[in-house]
Every structure is written in structure tokens, then in C-alpha cells.
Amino acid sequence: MMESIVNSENHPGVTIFRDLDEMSVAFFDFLDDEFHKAIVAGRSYHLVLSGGSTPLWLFQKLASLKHLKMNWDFLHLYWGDERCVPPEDPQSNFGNIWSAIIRYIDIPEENVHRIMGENDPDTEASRYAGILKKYPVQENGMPRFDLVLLGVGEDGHTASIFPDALHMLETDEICYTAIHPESGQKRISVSMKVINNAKIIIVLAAGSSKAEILRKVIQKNKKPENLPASFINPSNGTLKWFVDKKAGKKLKHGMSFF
């Protein structure tokens, strides 16, 4: 059984799983669920894509899952940052998805719209941004995808929002460079005002070393202000969190179960 919790200050749902066995297979019922709409709708259904071991992890378990049979024609697949390396380079974001799910699968070529990491940064950074600003749905002068996957990292980044460029929040740039604050890579990303445009943001953790930077972004009363996933928060949409046991060990205290 999964547990979900929320706080006593209307925060997002969170939904707490035994292990990443239960997330994976949870996270593709509901991606089957709102895929199936779309297509029942007759349209194209929009998902965005996150880095990380946790989000890695739980496209590798869905490529093992049997009853995997979407309509991939309607299926479109974007990334919601990028290191600069090239796809083969076991860093690249777009090459670890690639091989975890998207080699497995009979999507269109075209529907793939990776981020080039092996391109100049800031050039790349603006193609991207180019080929977002012709999507198809647009709110707010932003694309409106119907789901942006997120991870959390223990710095309390998402995305390639780091602490230490908190500025970047607030801009009104649909993709821009990045830099590791310790390891100087670039990065390229989207804005977080990109994310908050999305229809339904869901963002994954797992593992202890999770739990503390989620009780402070999930369960304070007063948000952080340097940690960037602190300010996940769509504004027009929906915001879930899916969690395992271990990531969600801290969150009990001050909430309320149903």
C-alpha cells in the first residue's frame, strides 16, 4: 500500500512509496491515464524530461514493463536541461534516456526533441529556445506542456537551477546557460518559469540521502530561500511529488494522513 500525505497549509500532494518498484509502476499508470485523454481528445500529448538516478532509474523499469504499449505517434518528448556533453558521453542526459527507453520504443524520430549538448552553450541555449517558442500550446508568452518530470538534488537544485543562481528564477528566458557551482560543467536549461507553466508538474525522489532537503522544501512552514526547488510551484497547474519510503521518512511530522 502507498500512503499520501498533504500539510495543514493546503501544500501539493505527496505520495510516499514502499520502494522505486511501486513509484515506477504508479508513475506509468498515471502517465497511461493522461496519455489516453490526450489521445481521446485528439491531440498530442507533450512530456518533458529530467536527469537524475531516481528519474533514470524509474525509465529503466518502464522499459521492462510489459504492458508498455502507448500510442507513440502522439507522444513527444522534450528535456528539461542538458549537460554539455555529447549523447554517447555516460553524462549526457538525453543518452542515459535514450538507452533506459526511448531505444525500446517505436517513436517518431521527430517527436524526440533533444537539447544538443555537444553544441556551443549559449547557441544551443537559443536553438533550443527557438524550437520551444514554436510549440504548440502557449501561455503566458511560455510553452505549456502537459507534464514536467523533475528531480530534486541534495543542494535543493532542479532542473540546472543551482543555489547559487537564484537570480535565474526569475527570468523571463525559455532556456539558458548553467553552471555547476562545484564542478564548473555547463549546463543548459529551462527556466523555472517554464516549468511553472505546465499543466502537471511531478517531481521524483529516493533514497535517505533525499529526506532532509525534502523536509525542508516540502514540510516548512517558511520556504527556503536558496534552494531553488522551493519555488516549484505551476501556476495554472498541478504539482505532485513521488516519493519513496526512504526520501519520505521526514515528512510525517506536521501532516496529516487520508
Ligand code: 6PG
Contents of the next structure:
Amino acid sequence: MMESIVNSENHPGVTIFRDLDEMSVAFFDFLDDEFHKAIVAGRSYHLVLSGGSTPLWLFQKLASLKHLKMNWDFLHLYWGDERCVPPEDPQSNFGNIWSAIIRYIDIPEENVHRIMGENDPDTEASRYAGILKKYPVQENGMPRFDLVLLGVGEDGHTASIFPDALHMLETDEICYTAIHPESGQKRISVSMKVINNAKIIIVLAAGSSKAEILRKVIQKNKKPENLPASFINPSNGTLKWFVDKKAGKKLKHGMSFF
Ligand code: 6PG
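What would you give as the form predicted in complex with the named molecule, now that the form predicted on its own is on the page?
Following is the full complex, with the preceding chain placed first.
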């Protein structure tokens, strides 16, 4: 049974699901509704995918559950970040989502806007910024995506905005290079300002390893200043946290949320 810790209209809605299966049902019902509204309105839908394992699991589930034969030319896909590796590398966020779901849907190739991890990072960050200025609706001088999916790392990072690079929270750069603080892996990431310019942000978190960081990030009264995920806060949009019971075990009813 889903339990929802939903605060006042200014606070993010945190929904705690029994498990990933229940989360996947709710997630895809939400996507179905979003896509249906775009199709009925005859407009494109611009969706930013997250890296990491949580969304991958959800899209693998979708591919196994859903009838995917439909007209997908309304949909444009982007990535919030990418590892600087070629698409066939098992570390590639694009490569993993392509294998999980993209290869099963008839989406026009020109609508799949991957970050080319095989390119020189600085050159690619500039190229991708150009893509983000070209396709989605622009607002505040930034791309305004219909939906941005995010994960959260145990250190509080999101996309590839890490705690040791908080300048990426304030930059007006749309897209830039980053370095994973532990592995040293080069990354390309969109900025927090781009993320927070979205109409809807859904943060996906599952597993007990995320319980402590969620407690820190979502609580308002002890807002640590060095956790990038604490700064996920759409300026003119909706923030949802889709959390499984294990990840949400330290979130209790009545907690104050930012
Ligand atoms: C990446 C992601 C990263 C991810 C978190 C959570 O490229 O790794 O963008 O921000 O979302 O690390 O990853 P999990 O879903 O695997 O826990």
C-alpha cells in the first residue's frame, strides 16, 4: 500500500512505495498520463533521463510489462548526465537505457539526444548545450523540460553535481564537465539551474543505502549546505520523490520538509 507524506502545496510530495514493483506501476501510470496529455495537445514531450541503476530497473520493468508499439514521434529524450565513455561501454547511461527500452520503441533517431560520451568532454559539453538550447521550450534563458528524472547518490549528489563542486549549483552554464570525486571518472552534466527550470522533477530512490541521505536531504530544519540534492527545487514546477520503503524508512509522517 502506498503511503504518501505530502506536505503543503509548497512542499515536495514524497511518496513511499512498498517496493520497486509498486513504484514502477505508479511511475508508468504517471508517464502514461503525461504522454497522453502531450499527444492530445499535439505537442512534443521533452523528457530528461537519469543515469544510475534505479531508472534502469524501472525501464527494464516497463519493457517487460507494457505494449510499446505506438507512435513515439512526440517524445524527445535527453540525459541529465553521462559518463565520458563510448555508448557501448557498460558504464554508459545512454547505452544502458538504450538496451533496456529505447531499442524496443519506434522513436525517431533524431529525437534521441544522447550526450556523446566518446567525444572530448569540453567539446561535447558545448555541443550538448547547443542541443538543449535548440529543442525544448526555453524559459529564463534556459531549456524548460517537461520532466526531469533524477537519482540521488549516498553522498548527496544528483546528476553529476557532486558535493565537492557546489559551483555547479549556481553556474549559468547549461552543461559542463564534472569529475566523480571517488573514481575520477569524467562526466558531463546539466546544471542545477537547468534541472530546477523543469515543469516536473521526479527523484527516484530505492534501497536502504539511501535512507540516511534522504533523511538529510528532505528534512528542512537540518538542511546541510553541501548536499547538491538538497538544492533540487523547481522554481516554477512540481517536485516529486518516488521512494521505496527501504529508502524511506527514516522519513516519518510529520517531518518538516523544505
Ligand atoms: C549517474 C547518475 C547519478 C545517479 C545516482 C543514483 O550517472 O550515476 O546520474 O546521479 O542517479 O548516483 O544512482 P542509483 O540509482 O544507481 O542509486
